[in-house]
Each structure stands twice: as C-alpha cells, then as structure tokens.
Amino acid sequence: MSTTKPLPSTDRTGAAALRAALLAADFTADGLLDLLGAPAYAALARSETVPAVRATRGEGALETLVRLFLLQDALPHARVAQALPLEQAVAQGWLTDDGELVRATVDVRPYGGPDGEDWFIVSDLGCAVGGAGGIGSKDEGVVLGVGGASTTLAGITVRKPVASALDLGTGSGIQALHAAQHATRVTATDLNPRALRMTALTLALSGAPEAELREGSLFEPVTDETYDLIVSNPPFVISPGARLTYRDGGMGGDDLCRSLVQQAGERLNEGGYAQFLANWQHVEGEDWQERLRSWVPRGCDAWIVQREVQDITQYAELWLRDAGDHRTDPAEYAARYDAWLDEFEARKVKAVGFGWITLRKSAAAQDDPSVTVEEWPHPVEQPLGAVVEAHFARLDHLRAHDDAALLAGHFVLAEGVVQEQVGLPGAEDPEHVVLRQHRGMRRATKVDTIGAGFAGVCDGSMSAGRILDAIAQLVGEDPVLLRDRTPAQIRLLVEQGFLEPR
C-alpha cells in the first residue's frame, strides 16, 4: 500500500516564511532542550512523548509548535495563528485547518547543524525514528525522520570542500542537507518519489541550497556520472521480502549492500570517498572479513568497521518491532518471525553484522590496495569525518615508505594518547603497557616497553631511527637488530592513529 497523503508545496518562498516564524519562536534544537529539559528531550528522540507533553502545558509559541509538529496535537485555530502565518502555512499545505482545529500534515523536527546551524528535518507524521513501538505506519512509501543511523553516517562522513556529492537513497534528506554545506553540486536520489519531495522540503525549510532530485534505484538515476563524495544510508535490512521501502532492499540477503559497494568505485572521481552504512551476513563456514574484502571494488582503498553483531533471533525481533509487528495478532507475528528464520536458515546465516564502509578512490590502489576490515564495538567520539580522512592519509604515507624510509621519517604522538601500565604492585616491570586514545576511535593497543618508550619520545624532532638507536644504547640492545624488528610495530601505531607522520 502506498502513502497517499498529500505533502506541502516545495515553494521556497512559503518555506522561508514558515522558517522565519519557527526561528522567532525559538523552535530549534537548543530551544527545545531549554524548554523540555534533557530527560524529556532525550525521551522525545526515542519517540516517547509523555515527558514532552508534561513540559508543554503552557500557551507560548514554542509550546504550541512542539504540540503541533512533534506531538501531532490538534490545536485551536486562534492559538496557532499567534505562532505561525496560519493562512499561508495552510495554503502551502504544511497545516490543515477546519476553522476550529489545526493539524500538521508532516513532522517538522529541529536539528542542529555541525556549526550551530538551525535546520529542520521533514518526515511523515509519527515516523520519527526510535522507541520500542515501531514507526507507527505500515505504508510502504513512508519517509522516516532522523535516527541513530542517520546521525552516525553524517558524523563519519569526510567534510572537505568538493565539487559534487551524491546522496543515494536520500529519505528525508539529512545527508543531502549536510553535503550542501561543502559541495558545490548535490544530487539526491531515491526509489520513493515521496522521499524526494521530503528532501526538497527539508532543504527549503532549512534555508539550504536546492539539490538535483532524481528518482530510481541505486545508481540507475546517475548513469555515467561521477562524484567526489557518495553517501548512503541504504535500505540495508536483510529481510524476507521488501515490505517497507525505507529499510528493505528487496534483494536476497546482503546483496543490496554488496552491489552498492561494488558499483561505487566506478562512480568516484580520483581521491573521492564513498561512505555507507550496511548490514552483512555471517555465514557458516565463511570468514565475515573475507566476505567484505570481496566487496571492495578495484582501484579503491577501504576501511570497514563492524560496530555490532546480532544473532538471527535478535535481528529478526529488532526489525519486527521496528515495523510494529509485535502489536499485531500473535499468530501473524509468529508467522512473520518464522519467515525470517526460514530465510536465514536457507542461507546458512548465523548472525548479522552492522557497521560502516568507507571507500577512497586512489590510483595507488589499482595495484596495491589498502583494505582494513576490523571489529570495533567500543564507544567512539563523533564526528569522525576528520579521523576517516586522516586514516587514509596515514595509509598513503605507509604505502609510500619502505622500512628504511620509515626509520628516516619523523613522527609525533597523536593528541589525547595516554599510557597505562598493568602489573603487580611493587613489581619492577609492568606485565604489559597499553596506549589508549581519548579522542576519535578511542583505541587501545598493547605495546612492549620499546614501543612505549619510542612513542613517548616522538615529538617530531628526531627521526625514528635515531630514537631507536638511543633506546638501544639505553637498554643495551644491538641497534641493528632493534631497527630490524621495530618497523612493524611503528607501522601498526601509525595505521591505528597513535603516531602521526610529521
């Protein structure tokens, strides 16, 4: 069943008038936090509305807008007219008015940009992501608002000025909105025409430049075009069938994510990035890391991070709840659950991984690609776009320097790295030494005393070789042997971001 509810006009003049009224009432991310308080604000992000209802008992303009757009209350005509240009908003289709009560036609959610911008994400009513009750709609064309996946992708995206960016599967337009801040030209695609309309509304109401909007699946709408940046939060859910356009890819298993990654290489300009969220199957008898390595297209370096793994029962339950199926007839729910397990059993899938995939087009990768596939379920510090860019810059440095050149180079200890020593109290030497990052990926890695001493001295003033010679003299080791065995450890510390080439 398709969503047939009409959407507001994409006329930017009307959107500008509505935006001015929203800002005048402080209907912003900061304004909501001040009004609701942190607990109610966080609850609203989970689609739990009771705390927000309690916090908006007043009659002010901001309370009115929260009730109207976020809580979807029907409000008296006179009250809404005090907060908004009511007639214009009705004429443009943002609101409906029966003469007594006014209702919103879409969800308008304040969203703070990375540099303090006041943006608004437009989505279908009742379809803000979060909560345990599902999205509130089973319409196949429903368009969701901002959820954890959306903000994760926005946070890991490399934010450098580019000529062209592609948001593939744009949904409500959050990735296109971010890209519009640093890309001269933004193209947004979606299989769902309703999503393209929502993206236009999001951009207009946020005061952002327009994007080129194209309807179609995957890369079909942009045949023979290339970009400096490609981002996608695709319909990655591995499900039996394609019930919901926003999440179910309609291909078997993880084929949609595989196809997306494999086809991205030929759509990138030299030095360009493609960044995706994805799910992938853990198949019996198969190494999941090798599965993902096989997805990486020729001519691209890759960094793939698995953030979470769920067994097939957890995974099925998550997405059954997402669709609200747990609120249906128990027999119907059981049948759907059974269908998911049948699908996984047929494919010999034992678990499903979730994470990030970043590709970087590089001439050097044609013959010597750098592909890192790792599991990192621990907390990180967002945004990570600069960390992603620095990761590939360090890999370029390592690829261009053999061991002799590496030892001739100069390195500095990255900001926020500390050393921890573990051992028995009173022991002369620690059992092991850990270097830990307090920024970015927040990694931790064990090193020997030589590695710890080397990292601690790295301030860019001495070459790596001279530092090792000094350490060899200090500990009574042969400097030649130390130079021979240490480059591998230096490479690991550079690759993981503990050391940076000067």
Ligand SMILES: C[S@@+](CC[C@H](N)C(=O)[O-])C[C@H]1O[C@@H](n2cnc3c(N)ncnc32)[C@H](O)[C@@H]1O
Contents of the next structure:
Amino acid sequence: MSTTKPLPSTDRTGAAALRAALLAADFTADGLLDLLGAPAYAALARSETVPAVRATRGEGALETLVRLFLLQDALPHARVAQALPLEQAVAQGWLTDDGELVRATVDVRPYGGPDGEDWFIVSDLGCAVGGAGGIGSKDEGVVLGVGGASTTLAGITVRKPVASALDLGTGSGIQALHAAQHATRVTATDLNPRALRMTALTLALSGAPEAELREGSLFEPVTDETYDLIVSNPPFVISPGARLTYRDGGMGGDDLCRSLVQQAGERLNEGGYAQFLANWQHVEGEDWQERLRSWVPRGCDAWIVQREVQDITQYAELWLRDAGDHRTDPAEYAARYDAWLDEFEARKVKAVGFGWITLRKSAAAQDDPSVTVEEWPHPVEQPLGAVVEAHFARLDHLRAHDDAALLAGHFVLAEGVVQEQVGLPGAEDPEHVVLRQHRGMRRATKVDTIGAGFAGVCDGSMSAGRILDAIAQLVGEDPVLLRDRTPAQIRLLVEQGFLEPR
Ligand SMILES: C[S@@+](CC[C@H](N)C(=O)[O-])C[C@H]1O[C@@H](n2cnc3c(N)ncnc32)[C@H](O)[C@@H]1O
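Can you switch from the form predicted on its own and show the form predicted in complex with the ligand instead?
Below is the whole assembly, all chains and molecules, this chain first.
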C-alpha cells in the first residue's frame, strides 16, 4: 500500500451505482455476519483474515466482494463483472483492471449504523489485514478504517439533533458519518488531505449527506466558527517523535490532547458538547486528576473518565506492536523501545492514562463549573450518548439546589439498580451494601443501611426529607441530625445516576 496512490473519484453518481451493487449482493454488516459466521467476522475486525478466507471459497457475488474489498485479492475480470458494474467502478477509480485481474484501490468495509443503516467505511488498503503483524504500513499518511477507539467515541457521543457538528481529525470519516444523522451541517477536518478525500468517499458510498471538508491542524481550519457538537478521536499517542499521522500528534507528551481540550471551549456554542478520546501522562509527584482538571476551559463543565492506565513499558510495547515494529530487526526494535523510555524518563512520566473527556459549555459553569474526574475501568453498556447527556442534566440539578432544596425534592431510583449485600457467609448483618446499576455506566457504589433504605423508598412520591424522617423514626435516630448528614450521600447517588430527580 502506498499513500501516494490515487483515490477513487468522489463523484456521487458513481458512488451511488457502486452502493446499489454492494447492497444488492448483501455486502452489509448483517450479510457479512451471515456469510462468515461470528468467529470469522470478529477475527476480521481484529485484522485476522485466515478464517474469512476459508469462509469465502464460494464464487457468489458476496464472496467476490469480500475477497476484493476486504481481503484485497486480485480476482478474474469475468468474476468481478458479475458482482458489480465493473467498467464504471474502474472508470471511477474504485478498482483497477489489467485486463485479466481486478483489484480494489481502497478498503471498503460494511458498517451498520445505529438504526440499521447500511454504511460503508472507506480507508487505505492493507491497514486492516495486518493480523498480529501490526498495520503493515510505515507510510506516514496512511488513513485507517474503523478501530475500537472509533466505535467507542461514536458510542459515547451525545446524539441529540443539532445545527452544527465538527469532526476534528476525521480520518475515514466515521464520526462525520454518525454526526450527519443528527446535525444539519457537518464539518470534517484533518491535517492529512488524503483523509478528507476518504471521508468524502465514506459519506458518498454510505448515501449520507456531504460534509464540509477543511484541511489543517487542530482548530486552525475553523477559527471563525462555533459548533453545537465537537468530536475528536485525535492522534493521542504519546510517542518520542511523530511518525504516523493517524496516531502520533507530533507535539510533546500529551500536549496535543491538552491543546484540543483547552481550545474547544471557544469553539462551542452555549449548551454544546465537545467529546474526545485522549491519553494523558501520569507524572511523578503530580496528581493525574489535577492535571486533567487544569485542562478544562473556562465556561465549561466537564466529565472525564479514565478507562485504563498502562505503565510506560506496556504502553511503549503496545504502540511498537501497532506499527509492526516488533517485526523489524531486533536491534532496531530495541533502539525504538529505548527511545520511548528515554522520552518518558525525560518527562518524569511513569504511566499513561486513556479515557474519555466530555465538555459542555454552560453559562452556569462560568462561575461554578462542575468538573468530575474519575476512574471507571469496568465494562459499560454502549451506546452511552444518552447517559452522558443525563449526567450533565443531573449536575445542573445539583448545582441549582442547595441542601434544603434537595431535601424538599423528589427522587426516583434509576432503572435496573439492584442491591447486593457483602459480608461473611452466614453472618446476620452485611458488612456493607452495594448498589449496582445494570445499565449505562454499570456503576457500583457502597452505601450504608440508611442510604440503601433511602434509595429503596425513592419512587418519586415522597420528598427526600420526609423519607429521611420516616427512616429516623424507624432506626431511632434524631431526624434533624439525619437531615443534616444525608444530603452529601444523596448528592453522590444523584451524581452517579443511582437516583434521578423527578
Ligand atoms: C486516530 S485517527 C481518527 C480517525 C477517525 N476520526 C476515527 O474516529 O476513526 C486521527 C486522525 O487525526 C488526524 N490528525 C493528525 N494530526 C492532526 C492535527 N494536528 N490536526 C487535525 N487532525 C490531525 C490524522 O490524520 C487522523 O486522520
């Protein structure tokens, strides 16, 4: 694969004809799953092709398209002509034909939208067939297809209808494609002009509205604009030098992510959300949460979730393998590994955190920003867009209600919350009680018996204060003292989504 190879035409008529042929052959996410079976389908998503090769030995149109666009085989002219309008696809640059064998010029991957849409993600050949060998390309401008990070960001994005959305660092265009479903106007930017072409192809082949495409670094191409939604899965890898545009930001340490977060505030409309995936440094002698708090721009609330932490050796190995460096000469590999550790040592970095950053611009945040920085490495239930939106709505509620107002309010236990009692087998009383959510963030939190009793009664009919009075009578505690000490616990339960204001 070379990133100097020409890309297909972005002409929409040609793309529509190819789209029709792909759909007619059932070259869709569901069609692929049926043909390959779940294990081979999952293996393909991990860039492992052998199981898919075995499952596509037939000669049908669907097998032909999988071989051509996903497995990058060269296939006989006559066979391909039966599966799609060959001449037109060659003329548009989707395929090359030397008279005998036909090859794809790009990777075209079926991708199912949230409402069953049949979409296609177009990316450079070769990056999704590397298997355990890494991406198999050292070309710095390579445009990757969908990865785990892409779908994570798509899943956490708030999907309410908006007028304008920005996808910064659009790559194959997957975030722009999602945004096009609920934003009237979508702008997609990238430092790499090849990525902008790829985004146009993804949108055209998916039958989605066109986006405004702008080339440039970070917010440079949009300095005069503001948006209701900004999303970015940026090149967040903290590396000793920029090598691969899709992952190495080219700024020192975690400066690229910091700049992105700090500058996003000015580019957001009131009530707008900015959502990022990011990496951050854990520096010796510094609290990582404080580091992230300092990134949050003025006028924004923030919710930052650390999903994973890796020590610097794990981190260096992960990204060396990603680029296939472990397949090079051992001495070269060792030298590269050393360079990563040198860089971390110089910056006093002992680990790297990975997670999600959501900002929401709000007038209330000007004087009293609500910033949550937390660690939650456990499984969650995607998509979480609605959960993110609800999180900020609950924070608004808490900010607007002092303790007295909170006690006068009514709360409802969130759907799917259960109580677990933890203690020694056979013991009469539990050592502690855990409330656990089975939806969304799937949080668990320890509560005392008063907290558990309170949550259990919350069906919205009685005010929080009256519930506490009843509990006080039951357990023989002074109701005034109970009213004094419980609001902090109620706030935490509301903040974490166990209780919802009615
Ligand atoms: C990890 S890829 C994400 C692609 C896609 N948005 C997704 O979610 O899969 C990061 C993208 O950012 C682009 N990029 C790299 N440096 C950039 C910069 N300074 N400003 C804007 N985009 C940049 C890369 O070319 C690449 O397309």
